Partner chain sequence: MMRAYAPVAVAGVAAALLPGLGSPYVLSLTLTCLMYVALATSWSMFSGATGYISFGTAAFFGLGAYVCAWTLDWLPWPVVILGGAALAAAFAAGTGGMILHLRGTYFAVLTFGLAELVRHAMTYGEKQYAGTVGRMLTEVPSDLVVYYTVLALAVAAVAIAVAVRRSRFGLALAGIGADEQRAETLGVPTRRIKIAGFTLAAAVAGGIGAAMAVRWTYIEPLAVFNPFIGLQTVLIAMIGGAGSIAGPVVAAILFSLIAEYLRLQFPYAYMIALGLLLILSMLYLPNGLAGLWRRAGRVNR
Amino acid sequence: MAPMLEAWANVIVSGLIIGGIYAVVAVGLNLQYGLMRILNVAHGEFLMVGAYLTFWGTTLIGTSPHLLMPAVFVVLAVTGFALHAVLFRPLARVAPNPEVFEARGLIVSFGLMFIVQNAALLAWDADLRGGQGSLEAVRLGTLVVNGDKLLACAIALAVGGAMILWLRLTLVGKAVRALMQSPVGATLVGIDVRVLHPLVFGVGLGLAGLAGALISTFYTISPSIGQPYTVTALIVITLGGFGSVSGSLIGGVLLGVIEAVGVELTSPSLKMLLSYLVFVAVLIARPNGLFAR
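Now the structure: this chain alone, the form being predicted on its own.
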């Protein structure tokens, strides 16, 4: 392969890898917002918590971080159940309409973001940790790819695909889709929101924790890493369409590639600017998302 083509192939592969992580983060947030109208701006903080749990679990137990990922997902999912019961269910009971609930939920999630950030600073201080990796580089033809990043991308895309299958093929998943499409109609046919709302909120937080576990294997982590991922997840959701899990999956990968190519053509310092430009362009051209039906 010519050197120029090889360099660009590396850029595309890097974009696909980080795009897979973006997709998992966005799918979790999209489920929460699409079903319950909870725009959880603290979503990325639970990615950070998942990253720390994986790092410290690996350090203390001495096992592979990939073996800890199911446990991290479960811990964050249970945390999501509890947070929904304590914070968002009482809000839903007293809100006179969905618009008021959405506004109050946004304010509550802002408070939750700062609480989790500061709790992480108290527990783990601000030092950078992790990012060492445990797998050898993998050769794909003439390309050499970081093994931890490649495995993280594979896991992320597999989880995203599993979520799509869960929503389309299982009874619970179909109930979730029905609630997203018509909350009133779904309630009238007997779908119990008291069960589905905490379940989906917990799954969303579990996916954020899983994404954090994945990035801890190849990126250094600190208590401040979560907020940029929340912003990125919102951009991906806008790109793919609110309420569309498959759109989030495709949008995450697409944004990762756009960022990688844009950074290669311009400067790494312009990465977030490129993301915001994509965000604004999609809002203007396709406000319902590129993949909304």
Contents of the next structure:
Amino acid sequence: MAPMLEAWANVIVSGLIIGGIYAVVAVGLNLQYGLMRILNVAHGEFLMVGAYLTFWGTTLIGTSPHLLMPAVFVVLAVTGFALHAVLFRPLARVAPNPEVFEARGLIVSFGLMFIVQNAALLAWDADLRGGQGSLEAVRLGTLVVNGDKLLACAIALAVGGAMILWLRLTLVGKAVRALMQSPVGATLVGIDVRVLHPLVFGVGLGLAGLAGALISTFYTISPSIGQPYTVTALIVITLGGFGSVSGSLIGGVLLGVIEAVGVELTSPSLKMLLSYLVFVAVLIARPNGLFAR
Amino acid sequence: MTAPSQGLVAERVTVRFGGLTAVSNVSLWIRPGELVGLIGPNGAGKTTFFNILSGTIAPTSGTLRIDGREFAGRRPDHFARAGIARTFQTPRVFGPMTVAENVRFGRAFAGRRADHNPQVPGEVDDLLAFVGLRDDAEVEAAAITPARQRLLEIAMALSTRPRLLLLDEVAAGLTEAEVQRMAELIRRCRDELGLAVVWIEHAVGVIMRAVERVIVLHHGELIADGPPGEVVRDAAVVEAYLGAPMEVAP
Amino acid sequence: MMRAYAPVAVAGVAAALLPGLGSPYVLSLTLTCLMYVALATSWSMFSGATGYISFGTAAFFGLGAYVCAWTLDWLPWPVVILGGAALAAAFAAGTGGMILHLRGTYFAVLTFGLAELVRHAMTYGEKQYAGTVGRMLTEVPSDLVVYYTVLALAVAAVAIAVAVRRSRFGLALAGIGADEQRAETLGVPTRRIKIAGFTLAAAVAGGIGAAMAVRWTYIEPLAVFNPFIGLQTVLIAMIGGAGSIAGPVVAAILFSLIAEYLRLQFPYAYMIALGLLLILSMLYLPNGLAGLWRRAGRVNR
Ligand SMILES: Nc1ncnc2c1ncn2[C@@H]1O[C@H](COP(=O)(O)OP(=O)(O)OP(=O)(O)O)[C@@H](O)[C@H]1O
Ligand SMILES: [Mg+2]
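Previous: the form predicted on its own; requested now: the form predicted together with its partner chain:
Once more the chain from above appears, this time first in line as the rest of the complex follows.
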């Protein structure tokens, strides 16, 4: 009985840890969609870029990946700010209505996905890199946990918590939340949407880069790792509800546990099938998220 | 009174949105050929009630019979084919299509039925002439003025050749003269086409002069139902809506 | 109106005569063109008209391909094609009832998820019941038979699109695209119409999948359910102008030609160019090529 329990505890804990990372993978995308109705399917590609920046940074400069993370965040946030100004603002200007903007924005981000992924392939070829990790395994009671993953999860949850605080306590954050509720709300708060949109798009990309940096500390990376994470982010958002940051945190952890338990009960080859099953089922039955009223 | 079999009968209809009861326990009977006004303060549940009568939303509870057949919970296209047509508070015309194409649309679907109202013309031209939009026939619907879009909405509703017409604030934002013409048009819908009409409007004076029966909703409840002359003196209506009793020209 | 179809008709005749004139290479290139003509045209017929953007074409294509893999040995070729179309259509009709109440991005994302779900389910199912993931095709019909089959399907797809556009069914689809709820209150049984349109588009993709399957000698889920098939279909239709018929046809031909030349030599550069093209067309040519020549026509008049 006891070994059995312990095995399950191991499964759940590893699910929780990877779920914490999933949460931060999804938060940025969800902010962007919730605020601007831009479903940036290139999200995973920017995650991949963040992973590479971290890898090259640590390899070339020789610092710890964790020290590089703020820089990775900033680089991608600035990129996001610029991309919004160059692509999405003009798109919003010419679109006759929000529905059309949403459709075109989706197509534009597919374009971005192609560009970033293949530019990465050109620049860095398809080889697998990194992934050796640097920390010792950690003992939690009788459980043994991968130290790098545990630290990554801790950082991810701290970042998620910081995002929630940012949205709740700062004026800009409150404006974002007001705008997610209703588009007219923002003008009431007195915040200029022309600044807010690029800013949040940048934060979204920065978070993607950060997630990539975290992942690069314990998994090998290649230019094609991005796309599956876009899918992961979509599943998490579906679980937690479009536009809800705390929903994404819960959704990420939930997906991590569902995957871990599901795979334990069936077989590892079923992981993707299982993820998509959850995704499709939730979208069909509860399109506003599991926790919607 | 035995259960009427002609017209539209709503019984104890209730709609809830989460904790909010938008329409509460409303029962009424719209008889064929009646011209009815529906008034009430903002948020009283008027549009929501129209949404139920046209199948756009299903009531949380209650029954809805059209000519004796139960319709609650059916899709809007069933209501349209059963002879119920509506307009929307903010005009919803097919912007990229021409005015004529907009009218042809309804004619091609609900208006095709054999048991439609034979008094409503079947020709698109005649319908456009009836509402006064013939000159705009080939113009893109998005390009005509909002006032004309309201007329187009009515023409689209008529194109389904209905027996009951539900009009949601079709006179809002019109000039004095346009309102008079609108009231006239609505009367002609009843007199010449034999339609029953329910007309929502905030301009109480206009409604009271135009219709022969007034229904008042307040907080989702039906607080009055009767001839204009009686309703304007009803204590509950005065308190909830009018503020002071008003006189209605006979 | 008729003038717009003239280039399409000319292209069709040219394609029919091609096997007598062109080299096998040209033939195989044309085959790719025809495949995307059929996919993009049938996609536009439903998704372009209604605005229900589906990334699920790969699912229908793959199901058709698997019907071919399962039945090629014991069924006549035309039945195999019809079988592919039928399975894809049945799948679309079954799932359509469940997913077509969602609009916009939700629907788009859901169709993508559904296609991936089918791919993984097929991988798993084949491993369970056949023991291997892929299947070998041994006795395949001649290149010429395949060519004319795909040509026939492409012609059928365009003919269906034209016929639908002129029908009450097409009017209903356009109404759903303009304002679904309004269309419903005017008597359009939107649910049934959407399912029918989705199913019809799926049938064409399923038929194409069955016919194209024999081009691979080894059928496996990753190849025939490749999400890129669905993606490329959407892109071609959007760049051509999803509201038109000639637009996607022209875009499909252009695309296949560019793809053929660039993809083999510079695969990464090709994808980057594709991405740029997409972005530029959304920014500067939002109604596609069709919008461009419509605008040109207006200037000329
Ligand atoms: N789909 C909905 N979801 C939630 N609440 C709704 C919905 N539709 C209407 N309501 C609420 O129901 C109440 C009644 O609204 P309704 O639009 O029927 O009022 P109304 O009488 O037409 O008002 P007005 O004169 O302003 O048009 C309002 O409080 C409104 O906010
Ligand atoms: Mg209203």
